[in-house]
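Shown next as structure tokens: one chain only, the form predicted alone.
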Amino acid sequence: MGNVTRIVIIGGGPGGYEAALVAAQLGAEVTVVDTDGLGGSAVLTDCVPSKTLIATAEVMTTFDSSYEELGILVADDTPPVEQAARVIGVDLGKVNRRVKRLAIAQSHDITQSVTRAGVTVLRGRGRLGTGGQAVDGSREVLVDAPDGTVQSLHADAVLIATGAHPRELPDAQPDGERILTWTQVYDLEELPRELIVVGSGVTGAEFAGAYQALGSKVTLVSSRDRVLPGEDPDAAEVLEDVFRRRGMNVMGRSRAESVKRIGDRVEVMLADGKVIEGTHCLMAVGSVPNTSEMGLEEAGVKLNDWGQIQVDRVSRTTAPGVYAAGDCTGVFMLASVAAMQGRIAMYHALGDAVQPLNLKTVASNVFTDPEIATVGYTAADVECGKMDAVVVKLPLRGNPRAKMQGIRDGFVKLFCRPGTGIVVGGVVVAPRASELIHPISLAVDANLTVEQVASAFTVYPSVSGSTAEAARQLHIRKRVDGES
């Protein structure tokens, strides 16, 4: 392909803007084509907004569940216990205005960073030209601007990073008021009194837990046996138990067929004929990649049956000179993975040293309360024989810091190879598990042994001390198993 100097990136989410920064740093001429604002859905309608909302819910849950045990006194006008009223409440309109303000500020910061690096940002919808690859290896990218004009760009390499949007069911069309997608909830001014959440994956579980903490009466409709079917079974069991204890109505093996709005109420019809009523319904039934009407297949970019772009471990598509990153690829729908895919694509396209994407070192987190963080091989991998590993699960109820903070639910789980003791995976279920997973992530990435993890000092008392204790137990189990 020769010396690549012109890069066009379609999409300004984590995969796009991180790629732009790398390409600019390596001396390329970079243009980012974006429709809604840099940061994409991760910043404007997904990760940043939802985690900002969850931050408020987290404070309320922590206070609600532990203020009496910790000896905290509240104002004299606290409702009597027999009224079963909450000590604290929430102004959802104020919360959502803060959510939007922080999202816009983050997008602005990203735009400044990208433009300072010398990247050109164009507002519009990008698509591949119909001419295919030119003799010199370049490709045409057409930009449909908001004013109706079309601009032609030529690039030596193109990165598709267009993300995804919420999936909608034919018989459950959102109206933005009572039937909502996760991008529309931030327009609510008042807290839903009775919220039905359809879908028990990560998005559904996070919003169900958050709104329950904020004060909504929540019903979670799951078509599967349990919540979070893709997560560690022990972790999902802990979370479902917490949800139920806090008053959530979790309906397993219940598939929603349709959702109708009737005045200020909604009705959710289940496959078994049962009808659930509430004031609002949040649809969290997956996402659809933004890959249509972009000229991808005509350019030789192969899509799978779900419309996701097929890529290899260095983000190449099946069309020469065309790369893809992020949710539009369906590889691992995390902002961190999108960013890594984008960076890898630019390293490869510009001839720099590149390490292919290794999904077994990816740390992920479910922002419920408690949080669920995972990295590396899983219990499912061990159960099916994909990885031979020894497992230890250490409940947090014996951790001194957890006792001090009133933490009753959660655990640390480590997986290691039986012969070498190399750490190959881990799960943390705890408040701020997203922070506690990092040492396990380092261990997995660096192929550390349980002996090395156990010998590193931890602060006493600390929740992270349970990670070292789990490693010590694995060392003992590994030695005993070896002797037997």
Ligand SMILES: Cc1cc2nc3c(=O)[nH]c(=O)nc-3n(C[C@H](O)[C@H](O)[C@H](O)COP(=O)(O)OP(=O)(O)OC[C@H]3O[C@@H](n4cnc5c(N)ncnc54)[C@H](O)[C@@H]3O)c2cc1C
Contents of the next structure:
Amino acid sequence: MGNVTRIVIIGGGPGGYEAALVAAQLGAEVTVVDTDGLGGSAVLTDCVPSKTLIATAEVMTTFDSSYEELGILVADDTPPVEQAARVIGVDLGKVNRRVKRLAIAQSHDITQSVTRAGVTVLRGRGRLGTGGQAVDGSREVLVDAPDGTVQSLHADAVLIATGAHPRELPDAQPDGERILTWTQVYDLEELPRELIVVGSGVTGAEFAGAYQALGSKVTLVSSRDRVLPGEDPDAAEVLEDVFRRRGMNVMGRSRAESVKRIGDRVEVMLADGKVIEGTHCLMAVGSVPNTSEMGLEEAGVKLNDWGQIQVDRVSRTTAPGVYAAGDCTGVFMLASVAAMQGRIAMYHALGDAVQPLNLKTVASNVFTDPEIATVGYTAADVECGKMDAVVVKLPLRGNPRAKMQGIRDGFVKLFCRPGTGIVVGGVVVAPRASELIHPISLAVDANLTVEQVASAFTVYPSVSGSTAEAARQLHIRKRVDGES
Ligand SMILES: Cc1cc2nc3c(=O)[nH]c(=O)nc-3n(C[C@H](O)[C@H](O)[C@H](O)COP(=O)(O)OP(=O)(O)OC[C@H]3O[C@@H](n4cnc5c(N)ncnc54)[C@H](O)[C@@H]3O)c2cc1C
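Beyond the form predicted alone, can we have the form predicted together with the named molecule?
Let us now look at the entire complex, which starts with that chain.
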């Protein structure tokens, strides 16, 4: 065992467990230390639970928004003009029990596959030892076990993948009953009657849309001009219109200062002095990296002003032999990126071929209804001159499959380089956009041209037909724009 590289991974979310699998495959001796269970927040509190809840919401919206047009009769054929008159309802306790069951099962499956790969899994809190790097380049990792004992491990390379937790405002302390973080909503037995969601980023928008679909009366408080300030502006506009049309109270340019619980109600005080009342408040105001009290700075690991670990494109921190991946680096808060960073760290540490992280090929999705999927360069990149690109946007209103399915909102947008026609980005706003973005993602990754995208067959009728049609339109546009 003399030449076997010892890897210790602190944090068992996608950044950590995916790295563990790669490192074990490459023949390293791997230990993963986690406080909560493998899968991390992604599986136990964030990604998996929210998307499971949204799966129920999606069925509700699809039915609610199209059953009349599609000619479906229900026993009590009252149109859902008002929430109270809805023809379908939800048992939130049952939904939440399913959510938690699936999350635990997923964590269990991950633990099984990681241990089957030969990885040692330790329950506890990991931190770097104070001794720094030993002469042989190794480092000590200390594990505080739940029973109070401390175990010392030695690693040739350490990966920090400790994730992040919900940010709390000093005057809006969650109580787990009425004032909630996104990790606490799954304990609710009954649907919040009037839910105020503070924060209109991806998490805020996803929960606001989901609870609206489940039957809550939702107010979305956004400190910015519009919802989803980080997303494609046309996509955000579509979503905001849909939200308002479905009866959501979307409050733009409204900064929440404090949240108070008064009996069974909550009051959200805004910066302009306005007070909004509801039965529950969900705080979605960002997250804080789990990087404190881990001996990081003492070991030479540089953190930025937000406490995130600085890494390069192969996941190296500023301390030799210490790598970092995932939300604790703040590079791109996605499970897929965390996993990629973790794998890259292990390829690098174990001397395998490494392709540095390329954020311009990351595909991401906002799981609202409609969904918003994005890949590559964005409208903002084009506007600020970072990328010279020609754009075509095709509303789904003209797509035959969308018409048949009663889909009115959404579009396909493609960006390509003028002259060469190489596809550099795209946005799909549609039901299941998360599935429709893949051909565009493939095109961006493989530097395909609009001609190549347009020449591949699509099924008739299909929503993806709009992607091919956008590529065909760009075939002409890119020449015109390339000449000018
Ligand atoms: C509501 C919500 C929904 C999301 N949905 C999606 C989605 O649909 N798709 C997507 O790609 N991304 C989604 N994300 C983002 C995604 O969850 C994160 O990007 C992902 O979890 C990051 O993975 P990670 O490995 O960095 O950290 P985590 O998943 O947070 O895992 C870190 C683990 O480390 C443990 N830990 C922390 N400190 C220590 C320590 N000192 N010692 C030992 N263990 C420690 C934690 O307990 C945790 O188990 C969502 C996020 C939120 C908030």
